[in-house]
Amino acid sequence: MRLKPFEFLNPSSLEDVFELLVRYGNEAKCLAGGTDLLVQMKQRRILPKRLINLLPLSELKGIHKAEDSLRIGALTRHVDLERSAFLEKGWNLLALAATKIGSPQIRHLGTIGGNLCNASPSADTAPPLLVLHATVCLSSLKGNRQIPLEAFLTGPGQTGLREDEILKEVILPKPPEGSLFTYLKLGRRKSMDLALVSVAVLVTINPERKTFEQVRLALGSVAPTPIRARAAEKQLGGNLIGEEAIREAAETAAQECQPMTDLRATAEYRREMVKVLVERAVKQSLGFPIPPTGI
């Protein structure tokens, strides 16, 4: 199906994207690397009069490392976190997320912002995210806000971005001292695919205690939107480590997530294969041998 005629903006400054953001309202959709809109104009989902194209600005792009802090531009790849030195320790948890987009075309046009801003419950990005204790920046003419990533995602293809707005950056806090990780993403096939269920683990232990210290689980597309399994994580915390206590957090986040049926998977089994998927990835955090799996 073709497009429908628009009219393409070629900004040279954010502040010019501003402007046309607030001349043009809701008549005109930002530019990033495209995989997600332009498929939604050729469906006819959306159909905006102006798309404004923020690929030549270059404050939008790159990761930056400050002391305690990881800033990654809008406009930072996919591709880009997967090659990224400054994606380390418990940060490269978004840089293992990252190879699990679609495919490595897509990864080499696609971007972290476009990722959030088009809010799909399964977005592969935003569970790692979340249990990195990610905020976004929010830019404007009026200057620049800052909210946790938890509070941008309100619902299916729905932000806390405003008319006049666009994601500047994400900011990442610097992860526990010893974090351990994984991503896990359950779909129809092991690659190219939306994520049925998706689970992101960051976890923290007292060696000698032999205890969970610290427990964060993001499950993807069993809820409106990416979602803290926040229950789970404090039946975790300060616990003995062990397959019966990771079996029964996986249990509590299994009844803690929302899922829907629709045409991929029916509501049951996305519950089920939550249950499955967190005690997986938090065996795998932690080094456990688990049972062979394509996931």
Second form
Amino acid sequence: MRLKPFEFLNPSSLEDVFELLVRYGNEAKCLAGGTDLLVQMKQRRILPKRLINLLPLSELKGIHKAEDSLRIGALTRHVDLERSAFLEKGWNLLALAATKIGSPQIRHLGTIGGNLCNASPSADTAPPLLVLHATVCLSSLKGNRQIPLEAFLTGPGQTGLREDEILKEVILPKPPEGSLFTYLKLGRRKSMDLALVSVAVLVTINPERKTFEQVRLALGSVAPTPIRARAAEKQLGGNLIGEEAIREAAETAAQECQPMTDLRATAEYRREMVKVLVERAVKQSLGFPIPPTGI
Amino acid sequence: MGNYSMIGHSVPQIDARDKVRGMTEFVSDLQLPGMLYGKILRSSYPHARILHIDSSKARRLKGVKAVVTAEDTPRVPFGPRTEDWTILAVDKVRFVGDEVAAVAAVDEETAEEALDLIRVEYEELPAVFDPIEAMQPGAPLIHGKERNIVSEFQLNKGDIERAFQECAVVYSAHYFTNQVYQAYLEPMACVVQCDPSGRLTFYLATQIPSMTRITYAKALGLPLEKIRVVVPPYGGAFGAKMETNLHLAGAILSQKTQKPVRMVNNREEDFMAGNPRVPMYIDLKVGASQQGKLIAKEVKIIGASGARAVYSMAIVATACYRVDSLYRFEHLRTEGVTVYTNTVPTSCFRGFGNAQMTFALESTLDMIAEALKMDPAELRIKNGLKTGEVSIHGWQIGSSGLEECVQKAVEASGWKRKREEKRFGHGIGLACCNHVSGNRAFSREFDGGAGIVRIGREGKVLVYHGESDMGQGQKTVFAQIVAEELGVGLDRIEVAQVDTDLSPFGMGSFATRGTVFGGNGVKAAARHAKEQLCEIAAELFETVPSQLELREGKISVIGEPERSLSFEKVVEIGVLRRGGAPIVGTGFWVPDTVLPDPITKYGNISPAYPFACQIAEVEVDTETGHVTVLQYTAAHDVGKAVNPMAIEGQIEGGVVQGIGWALMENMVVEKGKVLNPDFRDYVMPGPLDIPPIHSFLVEPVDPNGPFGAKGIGEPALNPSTAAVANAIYDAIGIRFTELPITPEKILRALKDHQKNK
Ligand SMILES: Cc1cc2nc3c(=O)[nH]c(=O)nc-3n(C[C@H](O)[C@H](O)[C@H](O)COP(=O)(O)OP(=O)(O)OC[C@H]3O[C@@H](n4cnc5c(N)ncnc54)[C@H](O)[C@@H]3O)c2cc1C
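Could I see the form predicted together with the partner chain next, after the form predicted on its own?
Whole complex next, starting from this chain.
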């Protein structure tokens, strides 16, 4: 299907963007990489009369490091995340997830802001950002406001973004010293697929006492939004590291998610896979051998 | 034999450079002056009566040049085999995607907008989607016939009851092969131009230009000479691109507007109204002796043709009996039924039914080998037909490299060692296949191939054929064959695009026939041109033609290299002496194949039979159910390999397609609607899902193929699903009889298996 006609607006500053948003409200949509938006327009799932092109706005680009946080502009592309030297230590989890998105072509167009604003339950940057305790900075004529990512993602395709706002940047606090982490994504094939289930894990451990300290787990594609698996986290935090404990926590994670049946997989399969993937992810982050999930 | 300058040399396809640089104009890129863009309004109901169509609003839309419905068409039933098509739906629609109306407009956007403005009032009718239900008395009738049966196939030989009683092992199972989509790069497309005399030129992506022309003449009520078919480069087909209503709707629109009209399916339309694979239920029972001699085979197949028969009955027939010429069965009972359903018409897809049946048979043979405690490879070798044998259906096996294929694949894959080193989750599986190079049962009018070679004053050799290069490399093979005959380089050769005004009447590209039929045709034409060149040169050298040879761009007296002239020089002298007439060689080749007997199906249907053995090695993740294919070995008997590189390309492509079908590809159809008509949810393997594929060519010189060559297109895929299924069985001990073998199915089966322990 072809795109239906629309007006293409090319603002030259953030202020222009805000004014256009106020003027056109829900008739307009912001355009970043367009890898979600244009597909939806072609499929006639949404038919905005106007597109506001964000791409020229340098204020929304780049990764900036402050003393103890990282600010990632909304227009930062997945390929920029993959390659950024700033994404080191725990932050590297985000880069790891970015490598698993779509194809090289998609990663050269798609942005972190688009991924979050599109708010798919399977958005690959979301689980890592959740465990990295990301907040998002939303911006409008009225100024900026910051909310935790977890509060921003409210449902499939739904966010806390007001009609007059854009997502300006994503802010990441410093991850805990000694963070161990990984991101596992299960698709129907080994690349170029949306996650059936994805798991981001970030843990710290006490090597002397052989216990978990902090445990953060997030799951993708198994609830209306990407979610934290808090019950499972709690089960492990502070406790002795052991295969049995990990397996039990994985079981808990499988119970606390709310997967759906769709074309890609049944709810039962997804739930089962949460168990498998959480177990594997925690083990992998600790350096235990796991079978090559490979997907 | 041997010592060829062209044959057997790996050369890149002659059109590859243009393609990879994006220079090739495919059908959907064609632009003609004044061209309009056509779109089809498709049914969103699987079965409904059309009460009324109101296209007045669409007609009034600015930029719309024509809106047509069945009223604007001849409304004669037609079809390549059974006459159950009309160009646009008359009175009722029979599947979601059925063509109801068509629009031509100044651009595609306007045409699409106009579709939204056409109002169709439908009265929904009860619909039936599964062939077993559709067969039952009382099922909703899809065509005016008493039952939804398209055709029935029966074939019995020997004494099946007694034979099974005498078998030491009998294995029966119920298989299902699902509906998959060919997923060529370029969706179906055409440009149709009506000239002032009413003559139509079709620029088509079609595998069968000459046959299409005949079908379309009937559909349009025109004499054959009023239709010209031209085949520009097009983006793949894999069997799907034969006749399609898209082309005919384009013709009607062009007649109406007197403008060229381009029609291109979008991907969704291509899924819902293309020609996917015939899904089949296959009940198969096979028996063998204690020594592993295959004795009896009983099969019952039910295939779903969808809402039009297209070629489905021939595909079911092929599934019914082609494998009987792979092994030496003695007793057969065969029943095949092809049934209408309210789903997209299904048709040809690489393998033509033999791929479906090979999945069932080769899965079954592994179970028999296991019961006999016999190496599955040995079972195949023991029963496989050999050179010089005549099969139970009268197929004359002029050459068979089957045994060598099995040996090569076994050796190269580490089969023996890997079968012994049992580890749960890891497995290796093998499957074989046979095929045809051209199928007389399908080419009913005649069997043969022809070519024309035209050499102009400048010495450029233009080769005309009537087949169809859909990207498989046919042009390159024809160029190599002609270059070999004429002793010139490939740079001298140009292969003309098929144009029914100029090209020979070719049957087209199906049944893996291009190399053998088209190749023999152009070879004969090149021979004829060569004879003429030798006559010209003989006069110049004052010798006889038989004393001359054509090599390395020169025509020389044999044994006297100093008496030689360049190819171009001889051509130039010849053309000038003949009043400017080009050197034109025409030639044809007719094999001694026969139409099989209508009852017994006895008769040699193909001049050359290719064989293959493929081995897959897999790792099954028993927690996620995912299968990783680790290594793939494919040994193919291709006769003399004209272009080994192109053949390896075909093998790799076939294996990839087979792995996709085995593990993930599936058209999900619910109440007649395809739920995944896009590449997001119609998953196919990506580069990371594909293992290293090790290809081996086994090259017995076939007595009939050009230079001993046989076909490769379809056998490349035939055994792949069974090889993967057999490897999964070896890995986890579970036999899967339904495609695709998805992670969820595997996991569920593993759980059931554990429970039952
Ligand atoms: C073939 C293919 C494969 C894909 N594979 C994956 C995958 O593996 N994993 C995955 O997570 N995603 C995948 N995607 C989806 C998509 O590429 C990503 O979600 C991408 O990050 C979207 O970013 P974008 O810049 O293209 O967003 P756009 O399409 O430009 O925008 C998406 C939405 O966000 C809004 N928006 C964008 N930026 C802002 C902003 N700064 N402020 C306010 N609103 C904004 C837009 O208005 C729109 O509603 C795939 C897409 C395709 C086509």
